[in-house]
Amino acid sequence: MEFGLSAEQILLQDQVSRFLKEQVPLESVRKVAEGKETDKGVWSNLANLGIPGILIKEKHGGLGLTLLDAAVVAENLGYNVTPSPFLSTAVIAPIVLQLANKREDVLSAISAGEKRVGIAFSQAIQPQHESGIQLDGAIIEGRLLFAIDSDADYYLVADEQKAIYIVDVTSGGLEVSPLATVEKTRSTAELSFSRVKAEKISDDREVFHQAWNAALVVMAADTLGASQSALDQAVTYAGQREQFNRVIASFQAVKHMCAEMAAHLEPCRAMVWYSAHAFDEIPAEATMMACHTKAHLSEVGQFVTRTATEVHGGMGFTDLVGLHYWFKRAGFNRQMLGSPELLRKRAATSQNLCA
C-alpha cells in the first residue's frame, strides 16, 4: 500500500503554495506583524480559493473535503507564516457547528468568506486561576484569555464541562481586547463578559473533543510547514554565505546541523498525514494520534527553528532575514491548545494508561 497524497491533494498543495508565494510575500507578513495592515485582505483572497469552506459540506457552500486536505493547506500556511484565521474559522468552527447541526447561517457565511469565528477554549482545555467564566443558563460572566482571532464576528466559548456556546461580538456586555504575544502574524484576544447572552451549541463532550483533535492536527501541520521553511532557508543560506573563502555549507559542523534538522523533520510529515487520516477514518486512534502528533511537532519545530537560526549566525536574529517569524510561529503553536506535557497525558488517558 502506498500511503501519500492523492493527485487532487497534490494539486491543492501546489495551487495554495503558488498563491501564497505570489500574494503573501514576507513583506506583507511583516506589515501585518507591525500592525500596518490586517489579515483581512489575505483572508479575502483565500476565500476566493474556497479555503474557508474546505471542511464545510457542499450544501452550505463549502468544498466538503477531509481533514487531510485541511492539513495540506495548513502546512502551506505555516511555510509562508501566513496571517489568517484558518485554524478557528475554517477548521474548529465548521466541525463544531456541523457536528451539533446548528447555525447553518454561520456556516454559509464562513464558506463565502463573509464571517469569521474565533475560539475561546482555554477554560475547557486548561483552566487558569486568573481567568474563567461562570454561566447562569445561557448568560456568561467573567473573562477568558488567549481567544484565537481578535477580529472575529462570533466566538465559540467552551466551559469546564466542555459545553460550547456561540456569542455574537455585537452582543451587549462583550469586550474584545487584543493581546500582545510573541507571535505577531496571528491575533489573540482577551474576552470580557458582563452578563453576555449566548446560544448553546452543544453540551456533548464528544463534539468538543473532535474539534480539539482536528485543531491539534492542523496546528501540527502548520508547525511542520514553518519548520520546513526554516530548514530550507538555512540550507540556502549555508550554500551562499562564505567564510575563509569557502561557503559554510562545506563545513562539517554546518552539514551536521542541517542533516540533523532534516532527520528530525522528515518522519513528521507522515505522522501528520496519518493523524489527519485517523481523524476521518479511524476514530479509535484519533485522540491518541492528534495529541502525540502535535506534542512531537511542537518539540521538533522548536529544535529545527532554533537550529536554523544558529546556522544563520548573527543574521538569524535580524528582521532583515525575518527568520524570527518562523521561530515564533513554532513557539506559539507549541503552547496553544495544549502543551506537549498536557497532550501526552490526554493521549495516555484516552488509552486507559492513566486516570
Given for the second form:
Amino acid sequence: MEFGLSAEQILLQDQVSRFLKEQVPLESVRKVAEGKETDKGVWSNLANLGIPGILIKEKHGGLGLTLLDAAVVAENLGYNVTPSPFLSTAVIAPIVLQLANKREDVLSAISAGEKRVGIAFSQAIQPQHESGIQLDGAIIEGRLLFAIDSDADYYLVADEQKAIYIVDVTSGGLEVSPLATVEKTRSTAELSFSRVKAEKISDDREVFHQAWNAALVVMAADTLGASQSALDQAVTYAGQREQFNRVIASFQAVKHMCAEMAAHLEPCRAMVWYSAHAFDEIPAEATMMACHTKAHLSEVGQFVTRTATEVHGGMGFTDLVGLHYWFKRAGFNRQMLGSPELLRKRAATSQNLCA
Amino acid sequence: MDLSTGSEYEDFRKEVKQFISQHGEKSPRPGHGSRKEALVWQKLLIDNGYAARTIPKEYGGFGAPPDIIRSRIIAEEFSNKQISNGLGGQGISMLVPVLLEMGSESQKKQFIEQTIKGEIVWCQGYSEPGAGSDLASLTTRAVLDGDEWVINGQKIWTSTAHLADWIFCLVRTEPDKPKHQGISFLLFRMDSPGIEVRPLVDMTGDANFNEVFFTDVRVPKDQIVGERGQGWQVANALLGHERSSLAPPDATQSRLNGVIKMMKQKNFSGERAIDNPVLLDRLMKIQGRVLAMKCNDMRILSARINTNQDARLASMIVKLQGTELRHELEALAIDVMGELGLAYGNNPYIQDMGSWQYQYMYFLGLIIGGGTSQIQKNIISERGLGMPKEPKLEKKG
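Please move on to the form predicted together with the partner chain, as the form predicted on its own is already shown.
Let's see the whole complex now, leading with the same chain.
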C-alpha cells in the first residue's frame, strides 16, 4: 500500500514548480492580469513540457497520464497563480473528445500547444439569468455566460440536456466578448450565437458528468496550491515583520491563525490525491469525491486566503504585495462550474440521499 | 498511488473474518457483560493474535512482528462487525508501550503480562490543579527517605482512578533543577496508605475523572521508570500516542452513518430531516470534512509503512481537527432531533440512549483534554510551521 505521489509524479511536480518559479514569477503574472500581455507565451512554454497534452493519449501527441498527474500540475499552477487555459484546454476538452472519440485533429492540435478549447457549460450546470441556448439540429441560437477562456479557438458548449457541441470561433454568427471578473489570471467570455453551425460531440450524459468530475478535482487542486502559497507567504511575512520589538510570528494570536490554516489545509492534500485517484480507478466513488473535494476546498480556500491576508496586516490589502491574486484565484475556483452548495447537493444525490 | 494490500493480506482478512464468525458471539457488548466475560474474551484475543499482537511472548503477548496493515485489518473487521477489540485503558494503550521501551527487565516481567490480561488496571497521574497546559510545572513532590519515596501532593483529571489497582505518576524529585529536568516517573499501588480518591462529576453527569490526593504515600525506591529526572521524556513519548488516538476517523465515520440513518427516518411530524435543504447541506458539509480526515488518515498510515513519505504535519493536526469535527457532528444530530434532542437520562422518548447529547458534551471535554486545542495550535505552528515560541516572561519576585 502506498498512498501518495509516485516517484514520477514527484519529478513532474519538481519540474513544473521550478519552471513556473523561474519563468512565470509574479511580475509576469501581473503583466497578463493588467492586460499588457496575453497568457500565450506561458502556454507555449508549458507546451514544451508537454502540459497541454497531459491527459491526451500518446497517439495524439499527448503524454497519456492520469488525472492525479493533472492535479499535480494544477496544484503548481494555483501555487504560482499562473495564467493559463489548463482547466479548459488540457483537462475538460481532452476528456470530452476522447470519451466521445471525436475530433482527433483538435486533440493533436491541443497536444502541440497550437489550439485552445474554451468551455461553456454553465447552462448545463446552473442556468444563468436571461441566458441559454436553443438547438435546431446542430444550429445554435442564444447566449451563454462565463465561458472559460476568452482566447479560445474552439468552444465546447453544453445544453440543458448535457449534450455537448463543438463550435469553431471563426464560424459565422458567433460573437465572443470577454467578461471581466474579479480574477484576472484566467479569462471568461460571453458567447452570443446567431444561427451558428456546430458539430455534435456527444449526447451521452456520462461524458458530460465525467468531464465535470475531472474539472472539479483539478479546480480543487488549483485551490489547494493557491491556499498553500497564501499560507507559506503568511508564515514568511510573520517571521519578518516586527512590532512591539518582536517578530509578529512570535505572537500567539498570529501563530494560531497560521496553525488553523495548516490544520484545515493539510488534510485537503490527501483528499485531492484520493479524489483524483478515485476518478482514475474507483468509479463508484468518483462523483461523490469530486463534488465534496471541490466544495470542501472552496471553504478551506476561502478561509485560508482571507486569513493569510489578515496576517499580512494592511500590506495584505494592497496591490503592492499582490496577495489578492491568490485570494481571487481561490474565489474564482469556488464559483466556477458549481458553487459549494450546488456541489454538496450533487454529492447527496450521488448517494441517493436526495432527488 | 496504490491502495491495494496484496493477496497475502486478503488471506489474513479472511482469517480475521472467520475468527469473528466463529467466536464473535462471545464478545462482550459495550455497557453490558461482566468483567469476567471481558477477561475471558481478552485471553481469547491474545491467544489468536488479535490483542497484544506485537508484545513479546515472554511478556504474555502474541509475539508477532509489527505489521501496520495487519493491525489495521483487525481493527477494521472488528469495528465493522461491532465486536469488542479487547481491553483498552491507559495501562494497555500508554504504559505498556513505555515499559517496553524504557522499563527495566523486572518491570516488564512484573507488569506487562498482568496489564494486557486485565489483571492490573492502571490510571495516569499527570495533570494537577496548578499544572494543566503547563504540565511540566507540576508540584507533587517525591522525597527519598531510605529505600522509599515519600509522596505528597494532588492530581486531577485522573480517569479510572476509582477502579485502578496501580497508578503511573509524574512527581517532582529534583526541585532544584529546571522544571523539565526535575520530574520522575513512578509506579505505585492505589491501595497504598495515604491515597484518597474523590470522583469529579463532569457536565455529562458522569464521574469520568477523579481528584487524587497523596499524603505521605510511601513507594519502594525501585518503582521508577527511567532514571531520576527523566520523567518528562517518558511522559512525552506517551502524550504523542494519546493525542492521535483521541479522534479516530473510522469512529467519526460510523457516527456520521448514524446521523444519516436518523435523518432518513420520519420524525414526529412525519417529515424526513434529509428533505430539509439546510440540514442536508450541513450534513454534506460535515461529510466532506470527514472524508478529508479519512484521506489524511490513509496518508498517515502510508507514511508509517513507506518511510520515504512525510506525514508529520498531517499527524500533528489530527487531535485538533478530529475532536472539533466530532463535536460538530454530534451537534448536528441534536439539531436534527430538535426538542427531542434534549432528552437525557430517564426520558421515555430518548433516542439512541441519549448518546448524541452525551458525546456532544464528551467531545467538548476532549477538545480541552489531552492537550487543549490552543496547545495543539502552539505545537502545529512551532513544530509544524517553524514559527518561534512566545518569549518567556521573567519570573515574578
